[in-house]
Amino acid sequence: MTADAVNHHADHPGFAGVTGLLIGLIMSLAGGAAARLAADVASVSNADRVIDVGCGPGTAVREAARRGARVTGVDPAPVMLRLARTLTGDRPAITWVDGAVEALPERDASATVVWSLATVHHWRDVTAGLAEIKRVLAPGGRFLAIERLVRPGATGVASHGWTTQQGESFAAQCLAAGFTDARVENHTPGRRALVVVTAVRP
């Protein structure tokens, strides 16, 4: 793999255990500019049913239900899942389930909004996750992918992000994956630049 490929973590081994729970209460502190970036974004309202693809302890997702949206929050690790449940209590607009953008456990054109926020890069298959996404969002649905913005050549923890090019190519194959209207922008919403990556299901 290649250090332009979008997914350039896919062989990451996943958070579990004790471990995964500190990074989980970290990123539910540190995530707070980005998923009100997201909401603002993709302009959530009560009329949107999202899906949070990768959605960690669960900021995003409790961000979207915040401003109306019902909610599905997806992750492939049950640490994850277990400590978003503990964070959120039982609210009915919010639902967990344990899965992976690769095959995605929703009804098709089910989603008016479908979003992942610094997941991108872990993903094992980026063809087999957009087919995945083009298929539960609904025709004119919205598309966001945020990653975190890195230096060329950055290693380590630093690395967990893109570059400009990298975004540039992750909307490039949102077009391939017969997505409309891909963007990219840069934000810095909080103390971390991010690049921004929109595309709407035709």
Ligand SMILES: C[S@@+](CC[C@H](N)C(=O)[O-])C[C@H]1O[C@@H](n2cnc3c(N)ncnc32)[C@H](O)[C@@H]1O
Second form
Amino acid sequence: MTADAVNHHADHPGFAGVTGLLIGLIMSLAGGAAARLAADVASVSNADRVIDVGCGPGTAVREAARRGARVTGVDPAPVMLRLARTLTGDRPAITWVDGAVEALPERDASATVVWSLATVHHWRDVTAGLAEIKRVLAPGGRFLAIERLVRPGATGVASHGWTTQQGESFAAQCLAAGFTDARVENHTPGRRALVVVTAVRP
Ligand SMILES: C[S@@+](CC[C@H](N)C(=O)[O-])C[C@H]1O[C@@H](n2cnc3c(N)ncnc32)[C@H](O)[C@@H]1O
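Having seen the form predicted on its own, please provide the structure of the form predicted in complex with this ligand.
Zooming out: every chain and molecule, the one shown earlier first.
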């Protein structure tokens, strides 16, 4: 995987054990601003069914549910799903599912919104992931990817995100996958600048 690929951390070993739990807790403390931004940009309401791909500790899932949507959080890491369930409690509007973007365990055209926060840079296969998201979105459905804005050439933890150029490359890949209206914007809803890519399933 080259450093400029949008999934430049596809070889990450995954989150597990006590370390995975601690990282999940840190994500849950740090992820509020991005979760609110996702819900604002997607204009989530009680008319929506949202799928959060790579939901981690579930911060954006809970945000969408607060706005009245039915929400499914999908993640391949059992430790993240356990943490998400513990932090959320029993909420009838929320479902948690073990899975990854490359083979989403969801029905065709079953969602009005799909988002993936701080996760695309870990996807193993971007082409397969975009095809799956297009499959599960209903016509007119909104897709949103958010990544931390990182400096070109950043290494280590500081590289977990996208440069503006990677955001633009992902928007081009969305168009190539058959989405329309692909846009890239930078937002700073909290302390960190974020790259936001939006696209629509025709
Ligand atoms: C940095 S965490 C972000 C979690 C959450 N979206 C947030 O913003 O708090 C990345 C998440 O993506 C998940 N992930 C990794 N590879 C994935 C894949 N191929 N499909 C879906 N999720 C994946 C990880 O298990 C992890 O929970």
